[in-house]
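As a starting point, one isolated chain is supplied in structure tokens, in the form predicted alone.
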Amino acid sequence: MELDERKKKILYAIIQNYLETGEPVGSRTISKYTDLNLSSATIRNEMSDLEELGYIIQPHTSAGRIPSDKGYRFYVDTMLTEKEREVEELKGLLLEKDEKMDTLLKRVARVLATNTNYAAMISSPQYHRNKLKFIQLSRIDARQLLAVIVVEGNVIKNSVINVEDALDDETILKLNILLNTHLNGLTMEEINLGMISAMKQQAGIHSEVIADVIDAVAEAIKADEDLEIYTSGANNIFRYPELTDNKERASELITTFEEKQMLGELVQETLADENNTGIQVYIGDEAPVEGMKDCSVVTATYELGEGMKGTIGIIGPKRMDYEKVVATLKTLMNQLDTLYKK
């Protein structure tokens, strides 16, 4: 007899709960661990069917159920098949990186939450400390120039520069040479006031054009522009009583995931550390986000090449399975590295 989806979910919940606690599992416990919204009586009936089919056993009268060898085998086989499918889907999305980056990141967050049973987040890649590759000024009309700014990762930004007097082709060419000679290959942090002053002096009466282009460059490589954060598994927090016993702190933690502003601060802090290219573990009060002081937070910086960096985070209780979380993050980072840098 093939198990229907309801029986599968109840069996998974029994096995996962038994793996976590080592105690026989009752129907009331399962009602809290599944999203079926079933009564304890209905779950008891389903558990009786699973017992009759040999997937679970009752160690003694009035006790809850534990998985049988047959139940474990079904769980492992199904889990392995599901994980293989998720990995293949993930690889497919990674290979379509140019068209489906947001879809990929959402899937990554979901897979991380599913695999770890904790909450997960991932930020969109940012061009951290990005270098300027090229500037091209061209005329739109007598009073406007178009500044095409190309930065690492071949990201192109266009900006309209207003001018008081029309510029001829020779002047525009000289300004292009001046800008590219001084600025190519530099990050915004390396473009200092002395350099800007010298460029303005060389530009003479067109010094304001130089100032406007510098502003456009700063906007083009601004680190926090278009930062998106994708989350999954926030409901996994309710699996752990130590995170939900204090209703106020639990609400604050959920709000952190929903509003994402503090998660953005976590991302910026992670990316701001030039030496932080590996995995960081924050325990309790070490957590950089106020709403996560009761948790452990494990973060990793992923790189997609050409200056593109983002942050992956796993948030769970202090008793989280650190070995599994770190191994999962390392595997994901290796997959990203292989696919984007090969």
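Positions refer to the first chain, counted from 1. All values derive from a computational prediction rather than experimental measurement. The term rigid core refers to the most C-alpha atoms you can superpose between the two forms while keeping them within 1.5 Å. Compared with the form predicted together with the DNA:
Put the two forms on the same core and the Cα of M320 is off by less than 2 Å between these two forms. After superposition on the rigid core, the Cα of K260 moves by less than 2 Å between these two forms. Once both forms are fitted on their rigid core, the CA atom of M47 lies 2 Å or more apart between these two forms.
Switch over from the form predicted alone to the form predicted together with the DNA, please.
FYI, this one's just the chain on its own, none of its partners or other molecules.
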């Protein structure tokens, strides 16, 4: 048995109705709502077929039908290809270039959450492909050095290095030159261990101290450790009884938002997806995050200049307003894009 055109229409109508009401939908409703001009009995037959095909589910005998994950998948796929709802206005978002990265991201998360009434997350941009722009060691103390590393896009990292023997100004100057000549202009990936050991050799005399220093610098350079994730609107899950009626589940969800590492997987997966059409939808089990089996997740990859990629995600119930969410995300991406071009 295949999905003919009529079945598709009916399935679409069922899901749309369910998204609106959150209640199981019966044959009579569809018979009246759609312009198919079919009696409820006919719809019933078709629904029976759709259930057999796995697109819809009956919570119990004598109840209407609700979409299965497969059904949602059908809906999302056809929706994304066929419809192109004009982009909505994003309320309350004013982006300014000078804003600091973290406050900007926090604000974006909040605006997304309040505009959609779902939970929102946003990851700080990863800058793997970016070039090292500036390295500097300074002495702040007899026994302490400060390493400042600046990457293109003005991402800055600091690291305090404890040294056993005091270094004189000249040594520090030499080290600075050594570091900059070797490393400047390189991307994170181009810096390898061989290079570092070569530098250690060149540094020669103070090898003990210098090894420490270079190690610390290498440590500071490692990018992946500062994948920051900001969330907002976790409280929105309380709007959807199917997510909060079971307290275990609710607690699990809240934990996921609070202990953000788990969301990290979502970020990785979204970024990894190469044939990236921009927006991805995970329904139920499809999401790579434990404890989101009852949710749907819509993610998007944003870009703030070359190589500065991050992930945005909206987490809500399966019956979320996919159209609106997708439209909202698209608006946002546009805004972030213009922001960078300014």
